[in-house]
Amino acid sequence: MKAVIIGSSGHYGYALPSITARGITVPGIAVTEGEDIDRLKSALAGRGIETAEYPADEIFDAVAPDVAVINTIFSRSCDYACAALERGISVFLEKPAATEFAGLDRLISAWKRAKDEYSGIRLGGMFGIRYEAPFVTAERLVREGRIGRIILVNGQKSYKMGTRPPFYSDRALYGGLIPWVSIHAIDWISHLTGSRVADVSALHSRAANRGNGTMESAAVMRFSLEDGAIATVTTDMLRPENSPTHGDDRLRLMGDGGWLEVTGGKAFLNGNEVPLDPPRDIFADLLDGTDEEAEANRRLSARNLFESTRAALCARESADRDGEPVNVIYDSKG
């Protein structure tokens, strides 16, 4: 199997363990303007992976890979994903899948054509946090019915601002805090409840963004789900630089039969810490099985990527309108 990596702005590292373990070759890498290829080359060299550099617009035809790992500047990702799918290449895509609704619709159309033309093609997003041990454990406990029907969900994403590449100062390039960061928690909500977002109201702020142009520093969202559950998500880039970890991810699920919490890298059921299940490999999940199997088992699927991206874009739209509620319309385009 051959893989290419386009971009160094996201989580290509999610793919590297399986690339190494499975002996997948990486005959080509590429970055787009404004990205640092040395970081990517160093990561590959550290695993003994030899590769060559190509222009991003030429790499698919030059290499003819089986799978493309795409994590370029977020506003550009959709274009390369569509180009890969048109050639029958499976795609492991950084989230958000698109930074605008038009791009998302174009990607969904490209996916539908590819599914009709190429057998076994896959598309999934880089939702790696749900593959970490506490979230894997939470998923199992929910599936076992340990908290009953989920009524309320609270999610938190809190990061250090750090020093960001220049493209984060331009929302037209990075897409906004909600599609970039909050989308992880939106994915947790839909993944664990099995229900899509019906409508959302949201607010965001650029206060204290440390001079990062149009970058938002904080956001809050309220979601109604199609099954009647309600959910909230808060996101911020305000975590102090001297904090012991870069991020602080938290999730609380309240059901009619109990409650479940993920915090501090641990999982708690009804207030009692539970042993953690092993983490899973997200890239292996993408490579193994079919998209239909993934969808049936609520694993990494194209539909999940589309739905989470659409809900995140709707939340951003609501925040741009100072909290005006926005309905999330999943029409024939997904």
The other form holds:
There are 2 protein chains.
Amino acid sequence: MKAVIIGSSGHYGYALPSITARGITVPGIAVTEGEDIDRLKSALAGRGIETAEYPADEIFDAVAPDVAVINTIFSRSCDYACAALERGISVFLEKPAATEFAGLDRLISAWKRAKDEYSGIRLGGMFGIRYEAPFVTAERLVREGRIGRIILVNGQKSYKMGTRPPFYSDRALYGGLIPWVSIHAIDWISHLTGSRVADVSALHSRAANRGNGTMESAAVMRFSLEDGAIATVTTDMLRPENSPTHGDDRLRLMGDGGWLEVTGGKAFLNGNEVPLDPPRDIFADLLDGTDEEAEANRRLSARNLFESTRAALCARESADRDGEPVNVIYDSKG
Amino acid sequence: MKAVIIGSSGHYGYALPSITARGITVPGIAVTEGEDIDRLKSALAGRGIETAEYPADEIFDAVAPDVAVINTIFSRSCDYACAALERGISVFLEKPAATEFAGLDRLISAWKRAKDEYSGIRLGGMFGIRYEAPFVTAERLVREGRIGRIILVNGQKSYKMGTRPPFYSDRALYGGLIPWVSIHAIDWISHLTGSRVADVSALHSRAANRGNGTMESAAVMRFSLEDGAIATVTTDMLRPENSPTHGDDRLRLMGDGGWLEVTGGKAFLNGNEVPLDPPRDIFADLLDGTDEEAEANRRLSARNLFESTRAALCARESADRDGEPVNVIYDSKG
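Pass me the form predicted together with another copy of the chain as well; I've looked at the form predicted alone already.
Now the complete complex, all chains and molecules, led by this one.
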């Protein structure tokens, strides 16, 4: 199996363990304007993976890979993903799948055509936090019915601002805090409840963004879900720089039969810490099985990527309109 | 000084330490239809306080108290408060101050008239959680500037459902989960940021309310504040019955200079637990000083009670309209 990596702006690192373990070759890498290729090169060299540089627009035809790991500047990702799918190449795509509705719709169309034409093709998003031990554990406990029907969900993403690459200063390139960061929590909500978000009211703020242009520093959302559950998501880049970890991810699920919480890298059932299941490998999850199996088993599927991206773009739209609610309209497949 | 207590449905207990310590007499108590007077009687007897029962409609004229502690069924509180204020009696009132906008407006009018007529009269709400040690500590740290300007606030109220008195089964009597419970978190937000909430989108749910009629079991809100900060509030009655405490109050404040959190009865500054200041006495705070001093020092003031009640009623209105945003319009004094 042959893989290429396009871009060095996201979580290509998620793919490396399986590339090494499965002997997948990486005959080509590429970056786009303004991205740092050296970081990517040394990550591969550090694992003894030989590769070569290509222009991003030529790499698919030059190398003919089986799978493309795409994590370039967010606004550019979806067109590379479309180009890959058109050639029958599976895609592991940084979230959000697109930074505008038009791009998302192009991607959904490209996916539908590719699925008809290329048997076994896969598309999945880099929702890596789902695969971390406490979230894997939470997912299992929910599936086992340990908290009953979920009535209320609260999700939190909190990061350090740090020194961000220049593209984060430009909404047109990075897409906004909600599609970039909050999307994880939106994905947790749908993934764990098994219900899509139906309607959102959101707000975001650029206060205290430390000179990062139009980058948002904080966002809040309230959601209704299709099954009647309700949810909040809070997101910020205000975590103190000297904190022990970059992120402070939290998830709180209140069911009619119990209470489940992920915080500080631990999982708690009804307030009691539970032993953690092992983390899972997200890239392996994408590669193994078919998209239909993934969809049926609520693993990493194209549909899930489309739905979480659409919900995040709708939340951003609500925030751009000062909190006016937005109904999330999913098409039949997306 | 003479006090009366009307109702046994709320936090009259907040008044008892100061009644004892200051030798305040309680010549009369009263309850309204459907309330249990025995609980109130034994609480007073347990502190050696002698009292007598009166009909609620006659107690003010019969006893002529200086202050009325009013915590009857929520929908009835505000008219007793109006009746007290009209007679120049100060009021310590269970929140919400009213369960409908019309009642709140009546109360505000009664207060304006009373302030003009009776020097030194006071009105304050039973926002007792503010006076608990971790919240007192958080307030001091905010006032000291330890987290800079507040950009984002997240508030949580989570209670056990328990066995609730019958009036909680009827929205017309208890007013709804948001005015009853979420109002605390709304009050924290305004009290700690020093900024009122400007706009709210809220949802609530009756799922899993264990047969409590129309009682809501969960609610979510997102707020914009007048100073530009943003906030979420989550509220539920889904805390497992065998939890060690009744409530799971949480508050998280993200500023441009730091991060402050109250959770599990503790306070944390930038992730580090801080020693707690002593709790304060809410009834003493109401009795001491003038309303103008209270307002100037952000203590327990009539204005604060009106504003938090209005914001909560607006949030409930938004939830009743499936999350349509509601602008909170404060009148010049309320």
